[in-house]
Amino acid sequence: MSHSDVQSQILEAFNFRHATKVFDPERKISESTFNTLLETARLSPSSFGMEPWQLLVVQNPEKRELLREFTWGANGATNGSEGQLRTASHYGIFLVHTGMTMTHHSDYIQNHLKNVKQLPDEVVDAYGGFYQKFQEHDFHIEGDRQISDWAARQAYIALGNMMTVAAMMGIDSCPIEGFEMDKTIAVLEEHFGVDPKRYQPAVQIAFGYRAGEPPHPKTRRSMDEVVRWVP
């Protein structure tokens, strides 16, 4: 393939792409497919590579069912439909590590040098001491909010890139924001298993292949305005 059909691919992927409202509950995803929207998840970057995030697969009606009173970007109710939670093939939450977790000198993050990153004792102290300062100097992350934000900036880099993926094998996706924080996080913990001092819901996100055609056509501000070139 040459590099404008490469080009031609990509844009035409991300024209495709758009925020899908309702699926088509008859179709699903296959297990092979959707293991490679997993994998570029999983190969996605994070900074320091620390990887502080977790997706939560949800394929169990009733459990989705949970969700769904204070799930309103997911539940139809803004337009009658049935809505993603109850359409999609496959959904998903993305967690994001707490500040028990992600501060420099947590075991988590010694655990992920050591055994992950598979580096040598030496290396992992001078790994942490920058981490360290790159969270308390440069950055100023230190509350657990801060931390949890931060962490929610790396699975976005994920969610971008499965979403991405998933356009150009002509999957829909749609990533939801709208959610009651405190709800979910209750939900979670009863009836997922999920320690709300771990982790902390950052976004959510449904795919499938749509039910009909997107009711607008993809609207974005020009070129000029979107990017500003430095001379």
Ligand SMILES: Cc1cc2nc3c(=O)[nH]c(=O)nc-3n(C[C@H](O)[C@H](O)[C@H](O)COP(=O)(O)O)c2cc1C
Given for the second form:
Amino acid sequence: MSHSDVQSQILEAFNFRHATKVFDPERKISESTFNTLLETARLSPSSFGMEPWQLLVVQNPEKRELLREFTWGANGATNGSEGQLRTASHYGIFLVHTGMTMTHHSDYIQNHLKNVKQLPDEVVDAYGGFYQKFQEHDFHIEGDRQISDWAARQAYIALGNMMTVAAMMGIDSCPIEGFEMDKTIAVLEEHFGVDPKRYQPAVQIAFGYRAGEPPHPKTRRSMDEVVRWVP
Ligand SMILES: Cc1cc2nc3c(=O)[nH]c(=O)nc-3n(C[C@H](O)[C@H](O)[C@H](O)COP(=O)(O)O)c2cc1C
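Given the form predicted alone, corresponding form predicted in complex with this ligand:
Following is the full complex, with the preceding chain placed first.
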């Protein structure tokens, strides 16, 4: 395939993707296609390679319903439809790590460096030291909220990659920040077995096939506003 073919396919996918408000409830994404999307998330980069997130896939309609009341960005409240929660083929919640698991001496980090990244013991200590300096000195990432916000930034990379690849495969998606954080945390703890001390919800994501055409054409700032070339 020529370079210009690839360029036009990429731009086609970016123009195809829109924040889909309602999906065709009858059309399901095949298992192998969805696994490809999951793999793009798993292979996404993260700062220091710490992978500080987990995607909770919620396919059980009753479980989705537990979230619906306070998930105003996916319950059709803004457009009078059934919304993404009820119609999406696949629905995920990105959970992000907290201060408890993301400080350099935590079990999670130690296990991650040794057993996932497979660093030798002497490198684990040096790597942990760099990571600690980055958090405490360079970026001032202190306290639970800042740590989970930093973790969320890593999750959003995976989110973006999933949506792009979905669009390249003709699959629609919608990222969801329209939810009440406190109520979501409480339901996740009570009904989904998510320990809020270890994991906090950051963003949600719906995938499926659009039920109709996008409600409006894409609008964006001009390239001049978005990019400034330093002379
Ligand atoms: C992080 C994030 C959260 C979003 N949350 C919601 C949401 O809760 N509900 C919704 O319908 N759209 C949501 N959107 C979609 C945006 O409104 C949409 O991407 C933006 O208006 C641009 O439109 P387009 O994606 O169709 O090009 C969200 C987008 C992002 C990136």
